[in-house]
Structure formats: structure tokens, C-alpha cells
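Next comes just one chain, in C-alpha cells: the form predicted alone.
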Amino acid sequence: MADRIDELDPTQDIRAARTSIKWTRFAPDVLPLFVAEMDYGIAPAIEEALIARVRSSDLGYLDGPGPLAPAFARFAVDRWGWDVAPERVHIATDVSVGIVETLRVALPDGGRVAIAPPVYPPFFELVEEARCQVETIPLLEKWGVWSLDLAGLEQAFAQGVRVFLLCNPHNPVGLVHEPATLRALAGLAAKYDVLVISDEIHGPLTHPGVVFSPFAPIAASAGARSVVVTSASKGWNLAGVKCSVVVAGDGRSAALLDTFNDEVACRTSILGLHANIAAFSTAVDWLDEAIARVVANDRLLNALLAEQLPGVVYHRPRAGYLAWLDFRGLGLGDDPAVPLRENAYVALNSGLGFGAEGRGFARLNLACSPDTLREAVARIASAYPSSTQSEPVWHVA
């Protein structure tokens, strides 16, 4: 399993081998470091389940979870302590599009939905396809240390937002929501019967030593309404393959799901289907040794950082693999990516995408090869050799 993980590793190998975006939209000579999308190949029980669906000509449509239901319940309750009913859960292309279509039939006329930057991107756009109103309120940051505003969810809660987007774990930082944070959302999310759609995509991804609380349990035990969103692509690679799980956290919110148009599990693709029970099922020692590589990528950017670019800041994940990197110190301007590209010839995430609290910032993907890491590190420090001149900069443990 570990030789088939590396089999795509080195960096010319995939490029003749893959055609999605990470490999195709910058040219040969950029490093790719900025789509969620990591460099290993799948694992092997994924891909004989997506031959066989193939050789049996079973390509066709759908129109429910069927299996993956109980194999997602199975992986819950083992991995995180999560009893999942098999009958509440849905399915929907993918993580965007199940919030999309959830806030649809929460919030039929629109309304007022709160997210908290910097965050993934898409869920600005998202809020605004269910034709709804972003309510930004930031996360709180100290010392490199993140948290939810508590304090500002209340008052926006108060004023009349209905919904919050939680991403548990968070995208960009690396956030491992605590269980007492939590509960204290939950118990918000009840006095003002608002409902919590979380983005759990990334909660498979947890590294070693870290707990997870998937917030649906946690919610339930509040009286609060909660939907969890969340699929295998992220955790197995499989992004391509559209496939994700709708989950309703109590009665109310299984109601709501209930009224979800058919075609919501009609476009969902049915390779992706399989290869989700896949992953669930039968490759969950692929992703254990997946998070081993990306936490051993995690120490050597922390370490050629502190060597190379002591003027980057390191917030360092505690899940995903996905590094978000302060880049103010170096003098780039608000979005860093840009002269990075151009100039070092490495391609990350813009920061500013993940809302204003990202001017500065940059994401990299840490899902890669040690080598791909060390000449990302290397280029940057070449192009801009006054930042190796600078004082140290505490990374952030």
C-alpha cells in the first residue's frame, strides 16, 4: 500500500499521467501547490471498485445513497463515536452543492447566513447561489491561535441570521473545532433556532493525537438543528468523482432534507457513489498512511521555513493538508501568490479568496512529494533572498 501511494509521486510523472486542473492550468515549469488535490494515487480497493463498476457497464443513474449509507454509519461510529441513522442520510454531487440545495429548503426566500473568515472560498458564492446574504463574522486569532467569535455569532444570531456554515474542521487554518466550543455554538444555535449546516469534508483528515467532534451529536444533545455535509473526496482524493453525503443531525432537519427535489440525487454520479463506499469500507489504512506522509510534510515545511524563509509564518494544521502561510513579512502585498508564481514559479491559493482576513496570506498543499516541498521552499527563497536575511519568526505549533 505505501509503494502504490508513491507511485505518482514524482512531479513529470504526473503531468504525463493526469489532466485535471492541478496539472494543466499553469505551465510545466510551475510548481503546483494550490488546488486540494493531493499528488498520491488512490487506493487500490477504490480502483478496483471503479473497474468493476466500468466492466459491468453500471453507469447509470441514481436515486438515493442505497449502500453508502450504512457504510459511511459503519465509518462514523467507528472512527469518530458518531451513530449515524442510515435513513437520514442523502446524497448530492458534491460538499457545495449539498449546502446549496440544503439552504434552498431552509431558506426558500432567502435570509441572512453567516460563515467565518478566512474560509473556504466557495462558501461566499455558495450563500449567494441559494439567493441569501453573506454575514462575515471573522475568526478570532492570538498568538496564532484560532477560534470561532462566539461573542459575534450571538449578536448576529440575535439580529436575524438564520443559518451559519460551520467548516469543522476549518479550511483554511487547520482548525480542530474543540468540543466545548462546540457545544457553546450549539447551545446558540438553539436559543435562536438557527440552523448549523457544518462542511465536515475534511474531518477524515484529522492528524494523529487530535480528536474530532462531528457537530451533529453535539447539536442533538442541545435541542439545536444541525446538517453535516461531507464525502470521501477530500480524505481519498476523489474530487473528480462527485459524490457527497447529506446527513440530518435531528428530526426537524431530517424533514427539511426530506423535501430535497429528486434530481439532487439523480445528478450525483454513481462511480462517485462506489468509490465512496470504497473508501469508507475497505481503504481506511490508505488514509491513515496518507495522513502519516502529509503530517511528515507538515515538520519538514515547518523546519525548511524556519531555515530558508524565517520571515513566513507557519500556521501549522491540525487537520487536512493544507498549510495556510503568512506572507506579510516577506513585503509580497496583499496577495502574494501572484509574484510568487510569476517569480518563483510556485502556484498556491490566493489568500484574498478566503475573504479580507486573507490579504497577505497564501494556502499550500502539503499532499505532495518531500522533493516537491524543497524546491517549492527553494525557488521562493531564491527569488526573494532578503528574506533568508530576516530575524526569526515563531511558526506557529
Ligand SMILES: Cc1ncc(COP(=O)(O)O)c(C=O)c1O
Second form
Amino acid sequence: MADRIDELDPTQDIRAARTSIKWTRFAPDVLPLFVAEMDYGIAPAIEEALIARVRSSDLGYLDGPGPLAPAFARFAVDRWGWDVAPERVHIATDVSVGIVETLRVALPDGGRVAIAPPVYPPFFELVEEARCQVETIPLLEKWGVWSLDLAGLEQAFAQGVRVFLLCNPHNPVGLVHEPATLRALAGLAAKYDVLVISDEIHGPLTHPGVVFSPFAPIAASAGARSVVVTSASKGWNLAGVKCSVVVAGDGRSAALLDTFNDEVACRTSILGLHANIAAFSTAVDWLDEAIARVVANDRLLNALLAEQLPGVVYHRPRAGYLAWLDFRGLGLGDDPAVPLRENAYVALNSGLGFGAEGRGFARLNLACSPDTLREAVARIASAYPSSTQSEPVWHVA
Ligand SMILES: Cc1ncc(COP(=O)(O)O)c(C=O)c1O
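Can you switch from the form predicted alone and show the form predicted in complex with this ligand instead?
Every component of the complex follows; first up is the chain already shown.
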């Protein structure tokens, strides 16, 4: 296990081996810690599944989820106690397409869709792609603790928002919503008959000791409508093979998803489907090993920042491998990712893409080797030496 996951460590020649955006967007002297791809080598079971499909020349079109539906259902019940009815499982090209296709059938004539920034940047575009209007109800933050603004959401629902696009767990702050919050959200969704589309792509990456709650069963108990969109693409590092799972949480949503155009399944990759099956059924140990490495890097980053960049406030994730960093203490302006890339040769995601709430922030990818993380912090500290002299700032737990 450890050998395979380490195989493409950046201390070896990862840049020569990979051709994805992470390794091609910036010059080789820039350390890439931006897009949500892991540096780890993929799980052997997934590699074998993909090679087997290629060897069999089994590279045609798909007609539906087939064996992926029961494989995902088994994973969901084992991992989270969520009982998924396989007949309520659909597939789409990826999570983004699953969201757009759900919006298309839910709101064929458009309508208002709420999102909670700072949030995964494409949420803004996905809503517009489905010819709907974005309504922002920002997350609340108090002493480094983030939460959904339930009062703000209720007001938006009462004023005609038809869909809420929930990020569960929430990218970029790594928030795993409390069950009580999700129950309250489900109560509001039922009261105002709002459909909640829950993007749960980071759910499998929940850290040890933290309980992740899939939204669908909570919604169903409250009589609310929900659709969960997820994939093995984030947890097992498979973004390029293109397959997501779209699950109806209740009878009305099941009827809605049954109206998906046949093309939605057909546009999903057969390689992605088999990679997802292998991930959910035989690569769970690999997932747990990847999470352990991310959690170790989270602790390491916290220590490195406290030591070398005390002016940076780190909002530590409880799921996923993305670190939300507040650079306002360093005086790097509204978009610190730009000076950090130009002066420290470290590429992070610009906080501004996540909404106005991301002003002064940047997002860093923790799914790398500890040495990569050490190098990134050292580069930033040496580019901004004065930042190492300020008073220590409390790092948010
Ligand atoms: C919350 C969230 N949703 C969706 C995606 C993209 O998923 P996909 O590539 O399956 O569209 C990401 C990628 O990082 C993400 O963080």
C-alpha cells in the first residue's frame, strides 16, 4: 500500500510523469499547490480495473450505473450508515455535470439557486450554465468556526429561492456540517419546498474522529426533497476518468431524476465507472491511508505556519485536503495568490474565486509530500521575511 501511494512522490519525478493541469499550468520553478488533485499514486485496485477495461477493448458507451449502483450503496451503508436504494442511483460525466443536469430538470424555466460562499468557484458558473440565477447566502464565521446561515437561508427560501446547492463537506473551509444544522436545513427545505442538491464529493475524505452526515436520509426524515451528487474522483484522485453518482433522496426526486435525458449516462466514461466501482468496493484501505497522510500534513502545516509565518491564519479542515489560509496579516492585498506565485514561486488558488468572502485568502492543497509542504512554507517565509517577526496569531483548530 505505502509503496504504491508513494510511487509518484514529488521527490521523485512527478512532473515528468504527469500531464494534468497541476503540472502544466505554471513554469517548472513554481511549486503547484493549487488545483484539487493529489500527488499520491492511485490505488492498485483502480489501476488494475482501468488496465483490465483497456485490455478488453471495453471502451464503449454506457447505458446506466450497472454494478456501480450496488457498489456505491454498499460503501454508503458501511461508511456512513446511509441506506441507498440502487434504483435511485444515476450516473453523470462528473459531479459538476451531475449538478447542472439536476438543475436543468428541476428548474427547466430557470429560477433562483442559493449557494454559501466562500465556496467551490464553479458553483457560480454551474448555476448560470443551467440558466438559473445565483443567490449568495455567505457562511457565518465566529472565532474560526464556520456554519451555514440558517436564518439567511430561510429568508431566501421564503422569498422564492427554489434550490439550495449545499457543499457537504464544504470546500474551501473543510467544514463538516453538524447533523443538527443539516436537520434544521432539511426542516426549512420541507417548509418552503426547496430542493437541496448536496455536493458530497469530499465526504469520503472526512478526517478520523469526525462524523460526516450524508444529507439525503436527513432530508427524507424531514419530508424534504434532496439529490446527492458525489464521486470517487476526489477521494481516490480520479478527476480525469469522468464519472459521478447522482442519487435521489426521496420519491419526488427519484421521479425527477428519471427524466434525465438518456445522453446523461451515455456521456459518462466507462473507465470512470469501473474506476469508481473499484474505489468504492476494493480501495477503501488506500482511501484511509491517503486521509492519514493529509491529516499528518494538516498538523505539519499548522506547526510550520506557527513557526515561520505566524501572520497567516489557518482554518484547518475536518474533511478533505484543502487548507483555507487568511493572508490578510501579511498585507499581500486582495488576491495573495498572485504575489505568492510571483515572489515565492508557490501556486495556490486565489481566494477571490470563492466569492467576495475570499478577499485576502488563498487555498493550499495538502495532498502532497511533507517535504513539498515544508518547501512551500519556506519559500513564502523567505519571500516575506517580515511576516516571521510579527506576534503569533492563534491558529484556528
Ligand atoms: C465541492 C466540489 N464539487 C465538485 C468538484 C469537481 O468535481 P468533478 O471533477 O467531478 O466535476 C470539486 C473539485 O474539487 C469540488 O471541490
